[in-house]
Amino acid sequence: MPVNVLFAATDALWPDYETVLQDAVQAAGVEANLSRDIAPQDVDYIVYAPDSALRDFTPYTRAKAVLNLWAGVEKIAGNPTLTIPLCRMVDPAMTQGMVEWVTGHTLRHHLGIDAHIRNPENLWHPLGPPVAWDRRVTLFGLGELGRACATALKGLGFDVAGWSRTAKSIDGITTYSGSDGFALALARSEIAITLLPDTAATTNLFDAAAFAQMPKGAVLINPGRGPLIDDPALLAALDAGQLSHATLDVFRVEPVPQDHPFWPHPNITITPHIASETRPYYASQTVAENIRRGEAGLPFLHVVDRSLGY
């Protein structure tokens, strides 16, 4: 008997997923009925995106898991009607996409590419930027994406360290944790990259006090979550020269309102939440594997810890 898989993401995503998800589930050895319209009491798995209209999971009495298409789960993790496992999206293409975006913008700031392109005639001098091992880069957040980015930057020769709320270990990379470790990590962050989840503990983590502890002229790169950053404090730090630039891919409100002060600021780069896109083919492989595991009685992958919010 086929399992019933409800596609509860937005209608706009259905054409991108209908075929590749069905093929992935079939390749995983599971016979499935994939549809946008299944009676709640008959649903076995829910493929979900947090901008879906589905908010009440109470009628889904037979469902075994909610399989999120996004890495972020902050909009659903605290839903009191969701009592079955919630699995966040982790797939190799998402990780690779983040690594490419982060390394690209780190190299951009390290090499001073913006200034060289905008005004090369006034920058003709024999001294180039320091080599990578003389540039201190810190990853804040050492989950799947943070670890991959830290390892890639280390491979390019950068002096890389990392910070996380709880102690983590990465071969060849200095790691910090806790409040004391946060101060130490900030103090060495010539380039700071934020890849933390959006939780009550991380909201406005990067505020005026945090920016003041960073080296003068430091760069902030945020492909993580918008609420990690205290926006007025960031603007003040940039205007004062404490930070030299911020490259931001995520924001409290998206799209960023046209009247937001980030747009005209000369030392802010905005990218449209593209650092780590979910690509349907690869995301479908992760969803299909979790369905296979559920049907085989195996533990699901990437289950969210509700107490932590990610």
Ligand code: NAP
The other form holds:
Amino acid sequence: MPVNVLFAATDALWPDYETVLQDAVQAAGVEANLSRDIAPQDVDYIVYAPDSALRDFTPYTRAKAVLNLWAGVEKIAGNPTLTIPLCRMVDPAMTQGMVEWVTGHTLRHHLGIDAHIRNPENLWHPLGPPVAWDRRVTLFGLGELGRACATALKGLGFDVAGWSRTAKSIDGITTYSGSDGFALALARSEIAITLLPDTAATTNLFDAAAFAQMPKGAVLINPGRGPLIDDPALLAALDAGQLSHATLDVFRVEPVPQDHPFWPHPNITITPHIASETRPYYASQTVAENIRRGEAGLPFLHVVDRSLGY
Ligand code: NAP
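Okay, that one was the form predicted on its own. Can I see the form predicted together with the ligand too?
Below is the whole assembly, all chains and molecules, this chain first.
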């Protein structure tokens, strides 16, 4: 009997997944019926994107897991009707994409690329940037993405530190955890990169008090989630020169409303939640592996701890 895999993401994604996901599940050795339309009581696995219309998981009495296509799970982790394992997206292409985006935006600020390209005063041989090992960069969040970015930036020579909820040991990288560690991490962050999940514990973590602890003129790069940042406090810190620039990929409301004060701000760069998208081919391998594991009675990969929200 084939397993029934319900594709419960938006209709627009179906053409991207229909063939590659079917192929990936088959290559994993599982015979599957992949469809957008399966009677709830017959569904074995739910492939899910949080902008799906599916909100009530109660009728899916036979389902073994919800396999999320996104890395962030804030829109589903607290759903009280969801009682089966929730697995989030971890795949090498998503990690690589984030490493590329973070590295590019870090280098832009480290090198002062904008100022040198615009050069309105036609300055020649101005004082250049320090070399990377004299630039202190901190990753807030040392999970799948934060750790990979920290390692890549270290590889470029940056003086890298990281902060996470639980203590970590990573070769060549100074690590901090907990609230004392947060203050120490902030104090050395000439460039702060936030790769934390959106949870009750991380909401408005980067507020006026946090910005005040950073070195004057620091840069904030946020590809994590919008609610990590206290928006009015960020604007105030930029206007006061406490921060020199913020590059933001994620926001409380997306798309960012046209009248939002971030748009006209000269020291804010907005990117349209593009830091690292889910690529269907690679995401399908992760989904297929979890279906294979479910059918083999093995523990699922990347299971969300819903008590923590990530
Ligand atoms: P992850 O593997 O779950 O890592 C999360 C990290 O955050 C972990 O190091 C965790 O600490 C830390 N953390 C969580 N709560 C914390 C707290 N209260 N205090 C301190 N540290 C805390 O997640 P990931 O795969 O790296 O992804 C991170 C986030 O990136 C996602 O949640 C998503 O929001 C965002 N994202 C954005 C894009 C984009 O295109 N912009 C794409 C993908 C993902 P521990 O290690 O101690 O658990």
